[in-house]
Amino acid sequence: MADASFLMVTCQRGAETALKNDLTAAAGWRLAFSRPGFVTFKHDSPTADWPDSPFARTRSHSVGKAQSDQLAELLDRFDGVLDGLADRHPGGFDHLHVWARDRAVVGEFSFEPHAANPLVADVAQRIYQHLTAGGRVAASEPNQTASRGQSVLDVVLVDPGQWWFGWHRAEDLPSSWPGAIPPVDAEQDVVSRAYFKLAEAVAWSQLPMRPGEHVFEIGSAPGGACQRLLELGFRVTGIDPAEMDPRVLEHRHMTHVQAHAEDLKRSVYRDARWLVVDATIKPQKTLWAVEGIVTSSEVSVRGMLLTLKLGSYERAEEIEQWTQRVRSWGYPRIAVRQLATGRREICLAASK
């Protein structure tokens, strides 16, 4: 193991092929192990840079695995793995993150990655108690959000009685969250699940959006994303021919334009500083509609969050074309990610 690099990655179920294509395109990386929602890779160099992909929800140095129906045996195996890391991490780790690979496709069979999982919480607590007894984890609880630069010990529950071990250093917000899943209360009363998607998109993208600025959302009905934007203190205009939820419309900073975006004069968008689009249409139509808005001399949009529906993962090969098109509009800072709260789609964040 000292003479090679091993990388373990979790992703949304169904995205494995797109993920493998992205990561094995990087020189020297090859597939090692694959299960729906969980893939590992190997490189012969111990210092190889990690490849990236918008479909990689988490990335960790893979350091071993254990399989048993006995908790004590799993913990013993984990101890052996940690002994092998003692030279590299003599002071232990700052955090312990424990999560399970997605048990279903997001949105199917009512599955949501951010929903509470009592089994995972119980296993995490048992592992944590075992590790803190040996002084190997500094955090006061398992599955806390890490700070940038902190070391994180990772345990992925791949199958019943099968644990994979790894570690990573928190470099951005998603890598600070356990399983790169935003810490939101899935049981709160929201207008629609778009609330959770927008919350994750704003946090992940780190766009310099300030309370009080005007955000336009295209495809806003019934209003889940608008609900979150209003909570964050923005002035919001939702554009959609369908009806909006009354709980959103009653907010004093909410305006609903009941129309199709392409039917509106460009002057309607004159006050827009940020644009959010999550419409159930093909990516080409989304990009066509957005291009007509942001390239108008009457409009000065600083940045945008675009949801681009894939339909099929075979369309993943078009993502680079989409990003180049957005960049040509004068938005050089672009990031693309399949959100944990999203479905078969990617979120494109762009700013000037």
Ligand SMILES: C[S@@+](CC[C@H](N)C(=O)[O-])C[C@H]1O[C@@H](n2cnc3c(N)ncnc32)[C@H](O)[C@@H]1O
Second form
Amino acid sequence: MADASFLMVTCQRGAETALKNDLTAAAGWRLAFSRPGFVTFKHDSPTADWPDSPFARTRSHSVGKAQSDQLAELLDRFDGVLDGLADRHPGGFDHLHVWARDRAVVGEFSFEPHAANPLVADVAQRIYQHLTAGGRVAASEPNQTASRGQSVLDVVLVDPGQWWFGWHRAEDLPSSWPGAIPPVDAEQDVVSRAYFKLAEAVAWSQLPMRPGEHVFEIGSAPGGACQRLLELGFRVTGIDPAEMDPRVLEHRHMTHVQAHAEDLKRSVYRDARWLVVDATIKPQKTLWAVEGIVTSSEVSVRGMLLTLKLGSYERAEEIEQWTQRVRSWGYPRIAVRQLATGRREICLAASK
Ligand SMILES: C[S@@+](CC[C@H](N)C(=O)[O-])C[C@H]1O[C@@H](n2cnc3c(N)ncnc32)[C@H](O)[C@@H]1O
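Take the protein just shown as the form predicted alone and give its structure as the form predicted in complex with the ligand.
Everything in the complex follows now, all chains and molecules, and the chain you saw is the first one.
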């Protein structure tokens, strides 16, 4: 039995300090190792509960690492690590997830974490073939979405020739996806990258949104998020002073109100069941605008997905205040996450 707990976490590049502040605020957890986009922590108790943070994209029990420029040596070392886990996991693991530390800040240098990465796919296939030969993984392929409760063996490619090993149990959608990155076709024709962000936000948040309900989006142009909402079967009203893409506008369930959200009468929002906000404005202004809408007696919004732009990661300290403010409007269920497909911002999901 291990005599301590090691936690390995992947996050967006740049979010490490905010992540460390959150996780080391939990009693007994301290920083062990840090690279951009990859951080490990240690606790002296072998049974310590995992702390959480909106910036923790993945969390795994960290069980070892290997460094070599030879594939055979890396696999050999992995075998040794797995032998050490055999007592705890005698039947092996349900899944194998292999992913790489982000190579750039999301959205910069054309880096998108959800884009296909043939190099990672090739390494995943080689590790998988090696492990299935030894009966250590049950899945029929590497990097499949796990089901809730299943055990997942994790390999993070931290640098070329440097692999870190871990495992976790899938407990929600993000922890079921390899690297907590939504399994989407990044090559599909979308109006804007907000398509992927909205898709991830809806999946992650598990808000009880039903097709046919009316969703209002503030900051809707050019329309990637609306495109996804329409695909999901919602009626959509987009509010934005800028032009919407004609591919979205022509949909029969789409309405565009070309205005700044705060210039509209509250009655415009009367039919809004859900509110999505993705406007290029500061969090205080976003919250002020949303407060004016959802606290109006003319409006009955059941829940919302708010993009709150951090600008600088130092603003992460304000997340708790933002959460409390939203709660005070009568939305007790709140979750906050830096989405894999989002930029230097967080997504706040709230519902009644
Ligand atoms: C990041 S873009 C939104 C992308 C969009 N969600 C999509 O799916 O393509 C931000 C948008 O916020 C809009 N915006 C900024 N301030 C706004 C306000 N006060 N009311 C409504 N829209 C606003 C901008 O015009 C811009 O189109």
